[in-house]
Every structure is written in structure tokens, then in C-alpha cells.
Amino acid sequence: MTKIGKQCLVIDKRDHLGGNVFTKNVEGINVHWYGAHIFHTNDKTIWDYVNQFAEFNRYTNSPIANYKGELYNLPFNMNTFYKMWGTKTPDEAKAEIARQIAHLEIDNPKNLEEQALKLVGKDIYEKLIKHYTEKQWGKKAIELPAFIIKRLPVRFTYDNNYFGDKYQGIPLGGYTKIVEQLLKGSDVLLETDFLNDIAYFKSKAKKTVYTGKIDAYYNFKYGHLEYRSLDFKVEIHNRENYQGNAVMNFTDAETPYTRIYEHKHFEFGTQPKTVITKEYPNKNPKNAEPYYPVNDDNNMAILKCYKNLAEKEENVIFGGRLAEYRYYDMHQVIASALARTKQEIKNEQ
């Protein structure tokens, strides 16, 4: 908005810019401080937009699943099926999946377990999905909605490219560099909680864009919306290479963490040391940083109450994962923000 002559004040309760895409330089390595963020999109307009703020490398996400020391390629593809069953053709892999689930008669999956079994069969579900998902969400797979697993790609080709989007990569210099460019010309208040004095901060602007938790904005009038949260443990290792890949998922029940990120591999680093992050599911998400909305029927009913209040707000825009209580990838939230900005400019004309 500064490009069209607007004055902008950005308020963040943390002590740094960038929110969850904040990257911190450790041992010369850009560490994704709040978990890995890999930019990907098929929309050239979005790709061109972000590239005006930083140059992107050619990183392609090809994670590895580690089940008790057995390593499998992700997303589920012919490499995964060959390692699991020795199948070499798509027809062989499809036949093996069909054989494993024939007796289950799953036509309309009612939960995540049934959806996963229908997609990839019992072996892959048991080794690579069930325990990982239950760790991540803190619930049994049969208690989770089927749509969660539908985001996972299943391919009958030898292709380890997780996202498959035409444009993808990591910004050279880290995401913080992009945020600093985005906020050029804006005033910034760090270590300041907007919710401590909503009326005062709203009085400072003609329009407010709120990206925090929508239930917190209304002081939890209708109860707390549920989120899954994460804890991160950063480790510096005096070796050049820790695991040989940027992302490794640990899919057994016994390993307490879900993933290890080795950050130098996001930017093809050659530093003498390496930095890893172990990602743990948070045991007390109510009082932790919110990451993933739990979009079940109960939470969606609560959200509807808050949305009714939000629609009556004057000069307040609720946007982003927390304010809209929905899962967004980075390219999706940028597209949403650009569309809303165009609409606001149009409304003023």
C-alpha cells in the first residue's frame, strides 16, 4: 500500500520481522526458525511478484520418510512402491494396493485412516502415515477427517518432486530478506501486542488488517478455536552433512519428533558446520504458538460465530491462517492478500 501513497504501521508481538517465515543466520546458514517454508506455485503472477523482492534458487522439495531406519522416498511414488514391495510398473503397484484393501470395501472414506488405506494400501499406511499423522495431530487416525490426507500426492511415476508446481524454490538470503523489502517505507512496532489495546491501535488507522487469532480478537467470547502447535529444537553440528537431505520425516510412533530439517540443503550450502532442527508436536497447544487449525465440525461451528461478528466490524480486514482459521500455503495467502488489496483500492476510487 505504500506504493500508492498510503502510510502503513505494522505491529508484531515478536522481537523480529517475518512471522513464521523468519529466517535466522546461524553459522552462515539461513535457518527456518519456525519450520521449513518452501515456496511453490503454478501462478506466474505470484511467482513474478515474490521475485521482485529476492532471487529464488532451484530447490525442489524431495523429502525422505524414515521408518525405524528404513528410508522411503516421498511423496508416494514408484520409488516408494518399489522399496516397499519390489513392484516395477504402475500396474503392479496399483494391483498390490488393490489386493491389500479388497476386503475392506471402502467406497466413501469416513476418516483419515480409511482415506489413506484407499489411496496407498495397508503397508504404506501402517509404516509411513498412521503414526506420523497421529503424532502430528495428537489424535487417532480414525478420529481425523478424510480431507487431511487428500493433500498428499500419490503418483505412479518415478518422481520425487513433492509439490510438482511449475515454480518453486527458496529465496537467496532467506525469507527475512523478502519481508524487509515488503515493509520498506512502513513503520514497524516490534514486541508489541495489538490485542493489549485494540481500540487505541484501531484509532491510529483508517483501516486495520488483523492477522492474529480471530477468537483472541473477541476475547474468546464463544470459546477457544483449536490449533495444533509445534516445538523446535535447533542443534549445531560440527560436521559438513548430517542427514544428506533438507527434510526427513520420522514416521514411527517411538521417535518423539516428526521431522528433522537440515537447513543448509535448502540453499545447497557448503559450510563446514551444519544446523538441524527437530520438530516436535507440542503437548499443550492451547498455550502455545498456533500453527495448524483443526477444522472439525466443532471448531467450524465456533468459527461461524466469530465470523458473524467479524462481518459487522467496520474498517477491519481479517486475513491469513489465524484470522480466517484456514490452512494457507504461502502462495495462497499472497494471492488472497493481493486480491483483497485490489478490491480495497477499487472501493476507494
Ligand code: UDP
Contents of the next structure:
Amino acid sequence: MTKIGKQCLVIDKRDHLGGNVFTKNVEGINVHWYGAHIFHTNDKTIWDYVNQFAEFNRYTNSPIANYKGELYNLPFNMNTFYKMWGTKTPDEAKAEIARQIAHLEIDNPKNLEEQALKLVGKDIYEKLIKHYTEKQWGKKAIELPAFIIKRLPVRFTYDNNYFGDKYQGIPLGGYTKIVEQLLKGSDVLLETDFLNDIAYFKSKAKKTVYTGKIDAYYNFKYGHLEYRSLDFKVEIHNRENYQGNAVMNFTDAETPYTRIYEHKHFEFGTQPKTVITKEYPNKNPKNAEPYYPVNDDNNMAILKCYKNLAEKEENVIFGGRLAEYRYYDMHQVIASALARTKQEIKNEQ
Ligand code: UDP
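Next up, the form predicted in complex with the ligand, please; the one we just looked at was the form predicted alone.
Shown next: the complete complex, the earlier chain at its head.
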């Protein structure tokens, strides 16, 4: 908006910009402070858009799943099937999956468990999905929507690339650099909570873009929307290489954390030390930082009430994971913001 001569004020209650893509330099390593962010998109317009703010490296996400010390490649692909069953051809792998679920007769998966079983069979579901998912979401897999697991590709090729998208990478210098570039020319107010005085802040602008929790905006009048939350424990290790990969998922029920990130591997770092983050599911998400919307029927019904109110707001745009209550990835949220901006500019003309 500053590009077309508008004045912008960005308000953030934290003491830094960038929300959850914020990266912090620790021991010369860009640490993804609120969990790993790997940029990927199929859309050339979005890729070109982010590349104007930073150069991206060739990082390809290939997480390793660690089930009680057994290591498997992710996403589920021929390498995973070979390790699990010794199958060597796509037909052998497909036959094994079909054999494992034949008796279940799942036509239309109703929940995450059924969807996962249908996609990859019983063994992979038990070792790599069930406990990881239940630990992560604090809910039974049969209580979760099927679409969550559909985010992951299942491939009958030997391809460990987690994302199927054409473009992928990590910005050189960290995401914070992108945010700084993006907000050049805008005014910034940090450590300021918009919700402390909505009327005042709204009066300062013709249009407000609100990216916080939609239920909080309306003071929870229809009740609280549920969000899944995480805790992060950052550790500095006095060695060059801790786990040999940027992301390792711990898929058993006993390990208290879900993932370990080793940040230097996002940028092929060669620093003498290494920084890792252990990601824990937060057990008391009500008062914690919201990270993931829980899009089950209950919450979607509450959301509908808030959305009805939001649609009537004249000068407020609700955008992003928290305000739209959608499990957006970075490229999707950018696409949505750019589309909305275009529409706003058009409306003004
Ligand atoms: N998932 C899983 N095992 C894994 C990785 C992912 O069962 O090792 C499932 C799990 O249900 C998770 C979903 O796939 O919630 C989406 O995973 P993704 O890695 O996309 O989650 P994010 O990175 O957004 O937290």
C-alpha cells in the first residue's frame, strides 16, 4: 500500500516484527523462533513476489521420522515403503497398502484416522501418523478432520521432497529480512496491543487489517475458538552437527516433543556450533500463543457466528490464520492478501 502512496501503520503486541516467521540470529545461525517455516508455492506470481524482498536458497524439505529409533523418510514414498516392508516397486507397495486395509472398507473417510489408513495402510498409520498426530493435536485421530493429513503427499516414487510444489527455499538472511523490506516506509508500533483500544486504533485509519484472533476481536461473545499451541525449547550445542537434517519428527507417543529442528541445515550452515529447537505440544492452549486453528465441526459452528459479524464490518478486513481461522501456509496467506489488496484498490477507483 505504501507503493501506491498510502500511509500505513503496523501494530504488533510483540517486541519484534514478522509474527511467527520471525527469525533470530543465534551463534550466527538464523533460528526460526516460532517453529520452522519453509517457503513453497506452485504459483510463479507469489514466488516472484517474495523474491523481490530476498534471495532464496535451494533448500528442499526432507524430514526424517524417528519412531523409537527406527528412521523413515517423509513424506510417505517408496523409500518409506521399502524401509517398512521391503517393497521395491510401486505395484508391490500399493498391493501391501491395499492388503492392510481391505477389511476396513473405507470409501469416504470421515476423519483423520480413516483418511490416513486409506492412504498408507495400517503399519505406517500406527508408526508414523497416529501417535504423532494425537500428541500434536491433543485429540484422538478419529476426532480430527481428514483434510489435515491430506496436506502430506503420498508418492509412489523415490522422492523425499516433502512438498510437491514447483518452487521452494529459505530466504538468505532469514525471514526477518523479508519483513523489514516489506514494511519499508510504513510506521511501526511494537509492544502495542490493538485489542486494548480497538476504537482508538480504528479511528486512526480509513481501513484496518486485523490479523489477530477473530474471537478475541469480539471479546469472545460467542465463546472461545480452539487453537493448538506449541512450546519451543532452544538449545545451543557445542558441536558442528547434531542430527544431520533440518527437521526430525518423533512419531512415538513417549517422546514428549514432536520435532527437533536444527536450524543451520535450512541454510547449509558451517558454523562451529549448532542451535536446535525442540517443539512440544502445549498442554494448556487456552492461555498460550495460538498457532493452529482446530477446524472441527464445533469450532466451525462458532466461527460462523463471528464471521457473520465480521462481514458487516465496513472498514475492517480480517486476514490470516487467526482472523480467518484457516490453516494457511505462508504462500496461501500471501496470495489471499494480494488478492484482497487488488480488490481494495479497484474498489477505490
Ligand atoms: N503428520 C504425521 N506424521 C508426520 C508428519 C505429519 O502424522 O511425521 C500428519 C499430522 O497429522 C500433521 C499433519 O500430517 O498434523 C500435517 O503435517 P505438517 O507437517 O504439514 O504440519 P505443520 O508443519 O503445518 O505443523
